[in-house]
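What follows is a single chain, given as structure tokens, in the form predicted on its own.
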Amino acid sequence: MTRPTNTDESATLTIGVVQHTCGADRKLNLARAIAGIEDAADRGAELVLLQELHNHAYFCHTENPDNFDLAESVPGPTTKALGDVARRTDTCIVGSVFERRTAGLYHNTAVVLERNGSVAGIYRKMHIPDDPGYQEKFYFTPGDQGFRPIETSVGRLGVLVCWDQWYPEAARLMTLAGAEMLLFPSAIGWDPVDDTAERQRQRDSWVTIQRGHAIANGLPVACSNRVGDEQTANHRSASIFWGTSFVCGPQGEMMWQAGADRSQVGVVAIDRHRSEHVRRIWPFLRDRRIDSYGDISKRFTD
């Protein structure tokens, strides 16, 4: 399978989004991700987005030093496996790795594989949560690269990771650095004690904030979230991941959305010229009052 390299004149870019369950078997988890990539590529995807930490059951429910044994280097086994798939399917792939940078220094890292299998770039998660069931500060050091898009043959990818998706500053800075789309590998779900109304509010908020980033920045957004009830060693539910992966356009228009209860692969063709059109009629970047935003870098103004 060989496709022409995308250029500024290309009319569309076809994006695949893979949503799947994860369990204790690391090889099986990676196999599910690879099967999703192959499915998307067979349906025309040129770029495929995987979910956060797709090789593992979500291990941040507890603080356990043994879980650091799950980490790997970048480049490493996962980038090699995904690189092989990228080369075989002629797709650009956004994956996710628990990165061991050196002894005692670990990151939650998105990796971008070019269509020839090489590592085009990485993004280390900047915002690290520490909430019940999401004790990530124990494991992950915040990223130190800033918010810079990754150059690929399919465009400049603004890759952010999960908790980053709640912060308009992250999306805006990626946009100002030239990102042509925003991509969010994610792992988010409900606490088992949440009632139906609370679950609805949380998921609606999660979708809404990301659609807001698309609107505020005039960019398409794609998000891949894991799905399923991942249980602890004593078979207690730790998180019920709500799936609902989606792709929306630069006015927040929903182009595809997965369900909340099953593995799915979505394939969406986006208009590569639409951002230019939308920004002409909604020129938010033009009208920003950059002379008056100095306080944004303060923790609080009172």
Contents of the next structure:
Protein chains: 2
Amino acid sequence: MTRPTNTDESATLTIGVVQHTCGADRKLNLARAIAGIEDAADRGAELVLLQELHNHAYFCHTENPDNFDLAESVPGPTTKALGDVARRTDTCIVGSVFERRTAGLYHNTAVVLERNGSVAGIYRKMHIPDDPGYQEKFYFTPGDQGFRPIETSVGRLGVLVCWDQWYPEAARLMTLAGAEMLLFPSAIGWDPVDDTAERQRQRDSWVTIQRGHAIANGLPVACSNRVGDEQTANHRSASIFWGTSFVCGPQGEMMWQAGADRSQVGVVAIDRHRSEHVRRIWPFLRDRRIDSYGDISKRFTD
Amino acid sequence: MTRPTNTDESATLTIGVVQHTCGADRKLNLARAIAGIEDAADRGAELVLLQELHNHAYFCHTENPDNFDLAESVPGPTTKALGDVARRTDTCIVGSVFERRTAGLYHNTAVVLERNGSVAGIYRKMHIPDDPGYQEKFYFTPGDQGFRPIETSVGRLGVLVCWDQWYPEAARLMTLAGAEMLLFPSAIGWDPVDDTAERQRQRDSWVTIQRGHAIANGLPVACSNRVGDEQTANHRSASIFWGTSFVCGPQGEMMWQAGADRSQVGVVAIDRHRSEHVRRIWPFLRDRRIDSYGDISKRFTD
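Could I have the structure of this protein in the form predicted in complex with another copy of the chain, to go alongside the form predicted on its own above?
Next comes the full complex, and the chain you just saw is listed first.
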């Protein structure tokens, strides 16, 4: 199947979002991701978003130097495998790799595969979390390439990763650099000790702030989050990943949302002309006070 | 009645939010605002937030030089009236004035009255909209004082005004400058020509992006928005103000929300220690990439 390349003239882009559980078997994890891509492509997806570190059970709940054995080069085996699927399904794919850049230098890297299987670009996660259950600062060097959209045949993709989703700066910088949509591979879940009300607040917050980025910047946002209980014996240091992958439009309007308890593939047609319309009625970019934003680059100005 | 001054040791701050209709009678409009303050104070409010330009029917739907007659100095008659109420009710008040700074120089200015009736500080609206029904660029010079919280006996108030609420930069800069909460006097409504679905999207967007500011910055947000149909004969150029004033906590959790169709006063007790807790579990401020945010001060970097 060959689809026309999207241009400004084609109004619709169909996005697939794959959310799945992960276990100890790396090959099986990747097979699940690929099955999700194939499902989405069969249903018309031209662009497919995978979750963060989809090849692995989430390993950052402990600091274990042996886990660096999981890392690979980019390009490498995963970009090769995803590139093959991209070519076969005629889709553009946003994947996620634990990248070994050199000895002692690792990144949490989103990779974008073009429809012909080539690597269209990469994004190295800029904001790195570190809190109980998510000890990522041990594993991932913060990205050093900034916030640049990746040019593809389906548009200019503002690819960010998980913790970045809490930072309005990241969304804004991608927008200013010309991103047409924001895409967030994620791996976030509940601490088993939290009660139902706190869990609900956290998940709502996470959806809300990403919808906020859509609104502030007048563009669609898609997010893929892993799902499943990956608790280990160490009760305090593992997560119940909350899924809830979603796609929203440029007014933050929800177009599709997955559940919190199972693997799922969503396929959503977005109207590529809607950002143009929304930014005309709400021209936020016009009125930014760029003369007065300098202190954004400071830590605290109290 | 004398209440203790809030300090870091007192856990609760009770906020009142006043939402009301406005008509042609300026004195009656101010009387409604004052009645709302008194109601809130009777119910325990220590801080009361009024809506944008509460003394006036919204006059920016047309460009009429005669409307500059509505402006007044700061300090002036309105800060005097609100100061008297502040002293009498022992509340801190956030009001809104069409300020005449000098001939040909007018601002949309939030004024903060201390419990003793003095002016604690002012904030001049930084982001000025201009779209059908909201021709504010004709009336209001953009603020030149930046984003500085106002010190009061009830805390450091991050006062912003209406259109500012769409800008994550404004919320962030107030936070970095030490604001403990964000307060938005507003005047936003529906264009009568929009259908129900579009109205719903717009109002949801408006609530969502402000909840997003609470989440991104780990602090409470309160918003007072005018309510009522202020359509004139010129159908295209007036609004049905959608009310929906609200208070949310530092995870964006809704604590109170007004309806879209009537005057209303909300009183909400917020836990001043909750920001400390929330910022410990989600330490977004720790991980900001201030080395990489410089382009926020640019218009577009495509």
